[in-house]
Each structure stands twice: as C-alpha cells, then as structure tokens.
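The chain below stands alone, shown as structure tokens; this is the form predicted alone.
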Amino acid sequence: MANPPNAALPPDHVTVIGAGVVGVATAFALRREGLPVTLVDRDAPGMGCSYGNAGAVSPGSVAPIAMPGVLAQVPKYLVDRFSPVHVRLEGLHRTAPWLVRFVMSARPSRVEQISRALAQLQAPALERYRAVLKDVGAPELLQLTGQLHLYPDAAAFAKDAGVWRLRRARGVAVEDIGRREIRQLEPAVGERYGCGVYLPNEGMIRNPHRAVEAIAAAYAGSGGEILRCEVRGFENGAEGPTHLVTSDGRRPVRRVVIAAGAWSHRLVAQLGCRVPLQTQRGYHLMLPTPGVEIRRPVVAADAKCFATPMEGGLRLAGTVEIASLEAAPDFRRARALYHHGRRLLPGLSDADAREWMGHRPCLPDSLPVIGPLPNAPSVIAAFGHGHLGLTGAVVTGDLVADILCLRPPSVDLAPFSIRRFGNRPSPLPVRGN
C-alpha cells in the first residue's frame, strides 16, 4: 500500500496559517503541548493587524458592535466618511451582504446570545494572559490598569445604556463617575467629559507587537518551527488538505489551524466553507512625544477613539471602516484620531507622529469561527475576533490545544462553528490549486 502524500510529518503534526497574535498563541499553547508545530506567514511575527491594536485586553467587552437600532444608523455609515463607523461606498455591492447580516445580529434576542457567548469566551483573558506572558519572560508587559469609558453629558451617555446593561447583566463591575471622579482618576483629561464609567477589572499589554515577539520566540525556543512564505491554497484529498501552496511550493500538511485573520475566508473557500467575512479596517496614530500622561486606557466613547499608554508613547486608536482588503488606506482617519485626542487630552502634542492602518478580521455577529470544518475535520478555524483579537487570543489558542488533544473544551464552542452561516458536511473537492 502507498504511503500517503503527506506520510513525512509525524500523525500528530499541526501546521498554523497565521502569525498574529491569534496565530502565535494558538501555535505556543499546541507546542506547551508536545505537539509538534510549524507557524506560517508571509510576515514576521505581530507584524499585521496585532502591531498596531489599541492593547487593551478586555474581558468586559461583552457587546457586539451592532446593537438593537443600529439600523437606523446605516446611511450615516455610508456617507461620513468620518464616523466611528464607516462602510465605504466603492464596494458597496461586495459589503453590503455582509451589512445586511450585520444589521440582522442586532436583534434583541440575538445580541443576547452573542453577549453571553463573548463573555465565556473572554472571561479567562486576564487570568491566561498573566501566567503566558509570565512563561515567556515578559511578565511586565501585562498591566491590570481598569480603563475609562467617557462622555460629553448624560445625553451622549444615556445613546450607549443598552451596551452597559449589558454588561451589567454579564457581571462585568462597571461604576459610574462624575467630573470629579475623572479629575481624579486621569488629570488630562479636559472638561468637555463630564461623565462616564470605570471599569476596574480590565487591563492592557504596553506593547502588543512585544507581547507578540515574545511568545514567538519561546514557541521557537521550545521547538516550533516558523516559516517565513505566503499560503495561498490547499491540495486536498478526500478527507481534508495533504499540502499547503505556497510561495515557496508545496508543503505537506496533516492537521491544520487558520489563523491568517482578515484574508481566512479566502483559504476556508477551497476547503468547501464561505463565511461572511470583512476587514474591519483600523487606524492608530503612534504619539511618541504626547506631552500628557494617563495611567489606563481612556476612551472618548462619543468618537470611539481610545487613548493608551504605551512603551514609546500614547497611541490614539479605534474607529471601524469596512472596506476591502485591497483599498487603499484612507489615513484622514487617523489625522481625525488626533482631533478627538486633542478634544480628550487638550494638552495632546502630535509631533513626530506615525500613522498606521490594519485588517481586523470581523464577522458580522462580532463572534469569531473556533472549530473544525464541517467538510474537513482535521482543519480547525481560529479566526474572525474583529476589534477583541488581542482580548481573545490566549484563550483561543487553549480552545484549539483542548480540540486536538480531544479534551472537553473549556467554552462552549457551539456559538462560535462556522455551521451558524449555513456550511454543513458535503464532499470536498479533490484537486490542486
């Protein structure tokens, strides 16, 4: 009997597409494991949408992004080109699908769901993110610093109740303040936020693209493999994928995890699977010199722009724009970020500032994919975490470990199959591509 295509690598043998944060902790957790791994990319590790996150590691960010009346707010997503959320109008027949399902997940009893979901799935974070970052030698990167929500007035306050119900209802501690309480938990803060929440128990890592390096470098350290080549497809057999295509050719595979964030739905298609799939496009402006301090993450709520403090520098981050992963940067947005910082911290120096943009993967429902494909088993998805990929990251990477070594995983996985946009078991196609 012939050996099989892929009969070189060793049974247990797991090959992870992506080396983002997502990526990188899934492939250290199957390596703390035993398991022997090779991490692909066609960048070096953190170098994509994990480089430039706002760093805030938040298990109370229990809301999905569309919340009940979202509808309402669509045409002002499609003509300011400037609001927290902006659909582009040229693609607008590719994005809109995806809109539609995005305004359909707003649904009361389905944001209930997703609530819930996001909150097992996020509860850990800290907890996990503390003994990892401590295993790698970068304990201090970790910070439980509590993070400010703010706003102009009650009115600008009372638009956001139905998301701090909702973290109310999940147990998240959320403490209303007042003007006297932000003078004296942040100083910089100016006086046009009156009000606001505190939220104690959330933290942040001072520099994710560090973070990230590190627990690369002890994934190498332990025995994990990187490989620096773009996938662009599969050759699959009967039963699932037996070679990745690549730059640099073909490499056979035995058990695969997708971690490639913002460009996963384009590797799940050739293996029988579509899922509703956008880049949630975000921007950062890095402040090396931002003549303030602050001591947590501040968010001006009425703008969606966070503040963090960060190893060199404060970095202005936030806002959605949806858009396609091949259009061009619109970074007047992240000269925008600069005016909600100033109206936050009016103190705030831009000089010597640096502009970036990144590909957050986002799903309509704002859950990601965790779990095996319908129509090949031995491919786990780890993709689709939006805006809370850093938040996220260090559990999914359990949850994947918890998969293939057949252990009861520790969240319920079911809200988060790929089956909840309509992909059910069906031959896969045996061919090159």
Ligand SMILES: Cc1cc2nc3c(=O)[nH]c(=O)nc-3n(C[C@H](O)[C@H](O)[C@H](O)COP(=O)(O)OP(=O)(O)OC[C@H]3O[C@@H](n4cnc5c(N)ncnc54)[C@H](O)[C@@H]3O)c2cc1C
Contents of the next structure:
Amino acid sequence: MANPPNAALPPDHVTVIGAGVVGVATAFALRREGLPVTLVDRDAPGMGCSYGNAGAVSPGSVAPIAMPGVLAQVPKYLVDRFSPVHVRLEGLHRTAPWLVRFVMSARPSRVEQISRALAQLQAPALERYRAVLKDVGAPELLQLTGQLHLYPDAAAFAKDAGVWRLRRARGVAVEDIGRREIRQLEPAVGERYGCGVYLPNEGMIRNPHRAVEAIAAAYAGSGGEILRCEVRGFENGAEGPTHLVTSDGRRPVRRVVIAAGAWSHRLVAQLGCRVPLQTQRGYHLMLPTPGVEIRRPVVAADAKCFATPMEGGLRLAGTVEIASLEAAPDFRRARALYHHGRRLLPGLSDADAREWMGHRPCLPDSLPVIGPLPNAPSVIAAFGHGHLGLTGAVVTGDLVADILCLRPPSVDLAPFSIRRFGNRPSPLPVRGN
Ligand SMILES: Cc1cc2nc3c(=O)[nH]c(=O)nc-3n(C[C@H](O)[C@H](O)[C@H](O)COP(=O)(O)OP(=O)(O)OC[C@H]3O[C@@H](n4cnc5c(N)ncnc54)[C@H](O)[C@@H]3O)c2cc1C
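Target state, the form predicted in complex with the ligand; input state, the form predicted alone:
The complete assembly is shown below, putting the previous chain first.
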C-alpha cells in the first residue's frame, strides 16, 4: 500500500542527497532562502568526484565532449589503453548504448543547441563563485587567472578548430598565441608546445575540496542539517517519496533533490525514471614539490592533461576512462599524466606524488539534468555535470532554489529536462515497508 503524505516535517523541508560540490552548493542556496534543509551523504562532504578535479572554473567551456567527427575516434578509444580517452573492453556490452547516444549527440545541429545551453548555464559561474566563497569566508580560493590551452604545432591545433570556433561563436574571449606569448605567460612551459589559446576570462579554485568543505561548514553554521548515511531507496506516496530508506533506517522527506553525482541514475530509477548516466573516470596526480611554477591552469590540449597550481602543490588532472562504478582504479593512468606533464613542464618533479581517481557523472550530450521528475514533481534532479561540475555547481544550486521557491529560473531549463531521455509522467513504483 502507498504511504500517506508525510506530516512529520514542515511542508517546505528539502532533503538534498549527495554532498559533492553540486549538492553542497544547492543545500547552501536553499538555506539562504530560509528553507529547512537536510543534506545526506554516505561520506563526508566533498569526498566524491568533487574532491580531486582540476579546479578550473570554465564558463567558456561551451563545446560538448562529443563533437562532429567523434565516431572516427571511437576505435582508438577502444584499443589504446593510454589514449586520453579509453573505453574498457570489459563491460562494453553495458557501455555501448551510452556510446551510441554519445556519438548521436555529435550531430552539428545538436552540438549547436548543447553549446547554447552550456553557455547560458555557465555564464554567471565566476561571479556566483565569487559571491558564495566571499559569503562562506573563503574568497581566496577563487582566482581569476585565465587559462592556457596549448598544442605542439598548427596541425594538432587544427584538430580542435571546431571547438574553438564554437567557443568564439558563443562570445567567449579566445586569444590565439604563439611561442613568444607562451614564454611570457608561463616561462616553465617546454619548447614542445608552440601554439594555442589564452582564455583571459576563465578562473580556478585553488583547492576544490576545501571549497566544498567551506560551503558545507557555512551551510551547517546557518542551521542546515548534515546526515551521514547511504540512501538505498524511497517509499513512495501518490505524489512522490514520503521516506528515504537509508543505511540508518527510514527518514521522512517532503521535497528531495537528487545530487548524487555518478550514482544518481540508481536513485531516479527507483522513482521510475531512466537516464543514461555513465561514469567517466578521471585521475589526478598531486605533486607537492613540483619543482616548477605556473600561475594558472595550463592544459596540454593534445593529451587532455590539466596542470593547475593549487594549495599543496601542482595538480595534473585529466584522462577519460569509461568503465563501471565498481571497477578497480587503474592508477597507471594517473602515472601517465606525469609523462604528459613532463612534456608540458620539463622541470616537473614527481617527488611524493599522490594518485587519485574520481567518477565524473556524464550524460551522453554533455548537459546535466536540472529540474523536477515528471512523475514526482517534489523531486528535483541536479546531476550529470560531467567534466564541468565544479564550474556549474553554484549556478545549479541557484536554479534549484528558483524551482523550489516557485520563481521563474534565471536560465531556460528546457534543455536540461530529464524528459529528453523519454521520461514521461507515470505511476510511481511503490516499495513495501
Ligand atoms: C580528473 C577530473 C578533473 C576534473 N576537472 C574539472 C574542472 O577543472 N572543472 C570542472 O568544472 N569540473 C571538473 N571535473 C568534473 C567535476 O569534478 C564533477 O563534475 C563534479 O565534481 C561532480 O559533482 P557532484 O556533486 O555531482 O558529484 P560528487 O562530487 O561525486 O558527489 C556526489 C556525492 O553523492 C554521494 N552519494 C552518491 N550516492 C549516494 C547514496 N545512495 N547515498 C548517499 N550518498 C550518495 C557520494 O558519496 C558523493 O559524495 C573534473 C573531474 C575529474 C574526475
């Protein structure tokens, strides 16, 4: 029998599942509206993908991962274990449908739509981070440094011409540079890299984990509740979930935000929605005594390897490995980043290097899902930010607050709807007690 609506909580109470950068930014935005909020995670805030990203806040990253021509790349993804993108063959039967959608989303007309949606979502990112990090007492974490994306030569640069054309079309400031400018901007970059672009209006966060912790601490300080347990499912009433089923027992809920990163599809599936969410595993190598200095994120674009100066050292981050959430990390991919890092910054040292792997939550069209579930309007999805979740988190939190406060959202949410994957209103699955 379906559960009755829950009377144990105030009607405006919100439960946010997932304390990564998206969930924490959302919980913080909701507390700022004066709403009673509970944030639930099986781990401490910021220990998922948000822990170890490259720290780039990139409002100008408006090109999807699947660009026209991607189909020709797929065989290389499959056979070359150390290419910047690798699809593990074991489990391919599970990842193949996602890959098909990924390739389909690279149609030029669709790429244009995706790029416009990303541009809208990300445009306020730096301004909103500046405000939030100031509010939470950690303004020093954000730096407006610009970013460099470098290539060995004109031929390598030309392979990404479509990406840079698209960014320019969206009004992103992109300055072509050669060896002389590279030397002026970042003297530590080696001779191998002869050209590229300088993006003056991008920024970085000097410690992505500390940023999540700082926002979570301010949220808790303002009366927000943090619970540490795993959400295993829902008990549903006619309108939506009435309880979470957790590792600590049942908990009443009114309104729910699902911000559980790469695990979110498992939760929305229990509410009758299917989303093709795939983890794209990425790695980092943290170099506490790197032996070289850079001032901004510098990207070896041919190897898709970011080098970012952070609190605690220089972080090399990147690579895409398509494998399951349960597959063991392959830390040889993190070590391969050092090989790319040395080609970019020849003086680099890996003394006391630390390796890390995280799960990017990726939808095939590179757009997140933001908005209510069609069959449970009290549940708001906020996940799937893929390679740009640090960039999009604070704006996503603002949008969820708009939705729950019944304000017109500042961004057109249609491109982010979960309905684009064919989800339609239908009766909620009922789970027995
Ligand atoms: C190598 C690498 C480099 C990157 N670089 C950048 C970059 O420079 N700029 C950028 O914008 N983005 C970057 N990203 C992407 C960015 O890090 C992610 O998009 C972002 O961290 C996703 O945040 P999230 O809050 O959605 O997920 P997560 O941080 O993974 O948080 C999800 C949380 O949900 C919790 N959870 C899941 N299921 C449950 C459950 N059932 N019960 C309880 N808790 C649950 C998890 O424990 C976790 O804490 C990078 C990613 C990687 C891997």
